[in-house]
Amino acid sequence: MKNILFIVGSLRKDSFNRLLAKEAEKYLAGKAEITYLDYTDVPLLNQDIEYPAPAAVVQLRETVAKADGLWIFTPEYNFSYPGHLKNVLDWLSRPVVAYDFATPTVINSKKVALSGAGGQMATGKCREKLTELLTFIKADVMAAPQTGVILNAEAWTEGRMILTDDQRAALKEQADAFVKYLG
């Protein structure tokens, strides 16, 4: 059974993207083992502390290395991805051996799926820019299907995300496709 690491791009405990991840987890039951990345203690990337890597970064890299694939669920902030998510990806893009840019990084060739819940753009710009970034750092991004959810009015007014049948079907299709993508 494959191990998929979920990375939620929102730090809020009950974020809509965490709820979207929980929904996706249902469609992977019996097909993959799911874990969630806790990156709240990962420091901002700073070359002054890069080597030796801080303990939280060592743990981040070990967790990602063990995963067969990563599934990122993220909101869109100002037509892009959240800074704290970018920070995680920046750490993963750095050499594990000090300044040895010839060796693969932890994220090199790691298979990645992208989804997001947000406003009227359904996180389209965020997922587009994440695809560009992940491709640049040599991750293997599943281009399609991706799931972009336009949040319902109740999400914004009452904090309740209500998925439509079509949104659930799209997420299930993506879950099935990602399992196949992982091989």
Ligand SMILES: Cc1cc2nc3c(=O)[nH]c(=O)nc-3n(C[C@H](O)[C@H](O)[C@H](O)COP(=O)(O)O)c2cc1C
The other form holds:
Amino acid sequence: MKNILFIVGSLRKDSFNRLLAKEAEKYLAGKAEITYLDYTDVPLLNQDIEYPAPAAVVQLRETVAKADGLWIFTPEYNFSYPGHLKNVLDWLSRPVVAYDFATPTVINSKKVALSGAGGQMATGKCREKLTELLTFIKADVMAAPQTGVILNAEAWTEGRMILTDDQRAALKEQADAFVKYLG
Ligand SMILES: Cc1cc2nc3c(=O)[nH]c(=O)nc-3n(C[C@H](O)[C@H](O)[C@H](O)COP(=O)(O)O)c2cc1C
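To complete the pair, please output the form predicted together with the named molecule; the form predicted alone was given just before.
Let us now look at the entire complex, which starts with that chain.
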């Protein structure tokens, strides 16, 4: 069975994107093993501390290397991706050995699926820019299908995310497509 590493691009305890990931988990039951990336200890990238890599970064690279694919569930922040997600991807984009640009990084060729819950753009802008970034660092993004959820009114007023049947169906379709994409 393939193993998929879920990356939630929100640090918020009651994150809707985390709930979306939980929902996607259901559609992968029996088809893939799921683990969640914990990147709370990954420091902000500072080239002064890049080599040797901090322990949390070593761990991050090992976790990503072991995964057959990554599925990112992320909110959109100001028509883009959140800074902490960019930080994780920046670390993954750097050579393990200083100036060794010949050896592929762990994100190189890694298959990635994208989803997100947010406002009226359904995180479309975020996913567009994330695709550009991931492609630049040589990840293999599954262009379609992706799941973009426009949060319901209760999510904003009461903190309750209610998915429509169409949104659930889209997530299921994406789960099936990603398992196929992983081969
Ligand atoms: C700094 C910031 C910028 C935001 N910008 C956007 C945006 O551009 N588009 C959008 O749909 N939502 C935006 N939001 C609202 C988020 O969609 C909303 O807070 C959402 O609940 C965050 O996802 P989470 O529940 O997984 O934490 C923004 C929120 C923050 C904190």
